[in-house]
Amino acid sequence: MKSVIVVGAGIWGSSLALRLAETGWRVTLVEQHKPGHVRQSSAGETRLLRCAHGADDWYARLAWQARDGWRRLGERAGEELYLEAGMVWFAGTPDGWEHASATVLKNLDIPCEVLDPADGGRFFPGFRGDDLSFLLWEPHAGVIRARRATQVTAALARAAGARPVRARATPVAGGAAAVEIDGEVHRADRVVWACGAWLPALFDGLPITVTKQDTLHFAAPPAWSVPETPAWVDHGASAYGHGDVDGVGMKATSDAEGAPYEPEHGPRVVDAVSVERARSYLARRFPGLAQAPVLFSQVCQYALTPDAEWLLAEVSPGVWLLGGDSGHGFKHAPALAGYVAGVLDGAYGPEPRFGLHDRVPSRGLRTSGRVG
């Protein structure tokens, strides 16, 4: 039986542990806290699932596969983890990122529809879209209950035979396929370091920057509940949100990169400028919510690569790094786990885009069309 140690029980690590345990691997899943703990990027209350990725079709196909994975996972767990509320993209120009996305989705036969900005009132009370060129409607996009999904996935991995270990792991000198825990070395055929924002501190020279990301939820009328209200993204303004899920409020926040951040001990208090930025956007797009009180706020972090492409690389025999979520990786987890499992099995090599090469800065994959 092949053996693997997966370090990190966020959504990527837990999904991979589940997939490998179910396909005959002996799996050890190491997490220094608990799956879904509030320091994880995966522990945000919600994450978006969307197939639009600009001109890129690889991520669009994977997201479409992941949609089925999330629905099956919810059926197994007996609870709704994915809310298919749909998503509206606000296109500021006729031939920009949203136009490229629509072209790719149509070529892949992923349902989408180009709408007039005036149609925004069908989806959002008091919507103002007079500055927009068009709307791109993804009917099969939606919202994932992120923190709960992470906990459920880790629990399913345990039920499938993965052995959980609550500890802080460190790499072993010399690049061996092993981890050190409390002075003891544990070996396996493969070691996968999937520890999110902690990865750059463990391995030098990675093309990953960790940033502080403030998320905000505002008190809103019942008409803003999910799934009645779809998710929305304004790529040009680096703003996104969705209706009220589970009573924590209507989400409206910036996706622009925050300041550098240390995930273990960094302050978990949102900045006043983040609230001001969100309110300014609400005043322009949803004026009726401009003065809505903040109902819930949370600090998470992104592990960003310059080009938003992920990192999947073997740094020494049997030692793999999996990271650089870049804020758009959560939704892919069920499908990504299958892809990575194939790499670990030797069925194929990782995509060259995921390597340890120099990265050219790009905004094409994330929901943020600008920096800062």
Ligand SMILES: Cc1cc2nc3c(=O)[nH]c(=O)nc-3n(C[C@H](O)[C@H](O)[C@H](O)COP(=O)(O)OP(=O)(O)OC[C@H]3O[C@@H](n4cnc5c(N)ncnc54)[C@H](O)[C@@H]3O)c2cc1C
Given for the second form:
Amino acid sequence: MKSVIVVGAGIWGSSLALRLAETGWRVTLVEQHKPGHVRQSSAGETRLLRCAHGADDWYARLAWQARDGWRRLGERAGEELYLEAGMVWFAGTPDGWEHASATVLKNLDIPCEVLDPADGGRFFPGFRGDDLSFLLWEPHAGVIRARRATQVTAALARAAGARPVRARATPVAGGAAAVEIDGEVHRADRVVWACGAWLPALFDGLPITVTKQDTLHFAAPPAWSVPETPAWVDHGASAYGHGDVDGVGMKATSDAEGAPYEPEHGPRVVDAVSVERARSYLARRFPGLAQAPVLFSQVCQYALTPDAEWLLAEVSPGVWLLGGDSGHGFKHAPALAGYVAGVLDGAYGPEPRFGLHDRVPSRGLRTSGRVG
Ligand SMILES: Cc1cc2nc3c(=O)[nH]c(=O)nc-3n(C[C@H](O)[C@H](O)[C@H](O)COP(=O)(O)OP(=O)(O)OC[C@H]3O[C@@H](n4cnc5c(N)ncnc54)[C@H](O)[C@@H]3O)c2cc1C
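Please show me the structure of the same protein in the form predicted together with this ligand, now that we have looked at it in the form predicted alone.
Everything in the complex follows now, all chains and molecules, and the chain you saw is the first one.
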């Protein structure tokens, strides 16, 4: 039986542990806190699932596969983890990111529809879209109950035989396929460091920058609820959100990259400037919500690579780094786990795009049109 130690029980590590445990691997899942703990990126109340990725079709395909994965996971857990409310993209130009996305989605037969900005009122009360060229409607996009999904995935991994260990692991000198926990070395055929924003502190020289990201939910009238109100993204304005899920309020937040951040000890308090930025966006796009009180807020962090492509690299025999999710990794987790399992099995090599080469700065994969 092949053995693997997965370090990190965020959604990437937990999904991988589940997949490997169900396909005959002996799995140990090491996590320093509890799965779903609020410092991890996977513990946001919600995360969006969208297939549009600009001109890229690899991630679009993976997201479409992941949608099935979330639905199956929800059925297994007996919980609605994925709320398929749809998503509206607000396109500021006729031939920009959203146009490229629409072309890819159509080529892949992933349903989408180009709408007139005036149709925005059908989805969002008081919508103002007179500055927009068109809307792109993705009916099968939606919202994942992220923190809950992470806890459920970790629990399913345990039930499938993955052995949970609550500890902080460190790499061993010399690059062996092993981890050190409290002075003791544990070996396996493969070790996967799925440590999110903690990864750059564990391995030198990684192309990953960690930034503080504030998310905000506002008190809004009942019409602003998922699934009646869909998710939305304004790529040009680096803003996104969705209707209320579970009573925490309508989400409206900036996707612009925040200040450098340390995930273990960084303050978990949102900045006043984030509230101002979200409010000014609401005033412009959804004027009826300009004065809506903040109901709930969370601080999280991005683990960004320069080009927003992920990192999946073998740094010494059997030792793999899995990270650099760049703020767009949650939705893909069930499908990504299957892909990474194939790499660990030796069925195929990782995409060259995930390597440790010098990366050319780009944000084409993110929901933010801004670089830096
Ligand atoms: C504000 C915000 C909004 C986002 N929106 C979206 C979205 O809409 N859609 C989307 O798809 N994605 C989104 N993302 C990205 C998504 O949340 C991440 O891609 C995903 O959660 C990454 O999961 P992970 O498992 O890699 O990392 P994490 O969830 O951070 O997990 C890493 C885990 O490793 C553990 N760990 C670290 N070091 C050690 C160690 N030495 N020993 C033991 N354990 C260790 C940590 O405790 C942690 O639990 C968003 C992210 C943020 C911050």
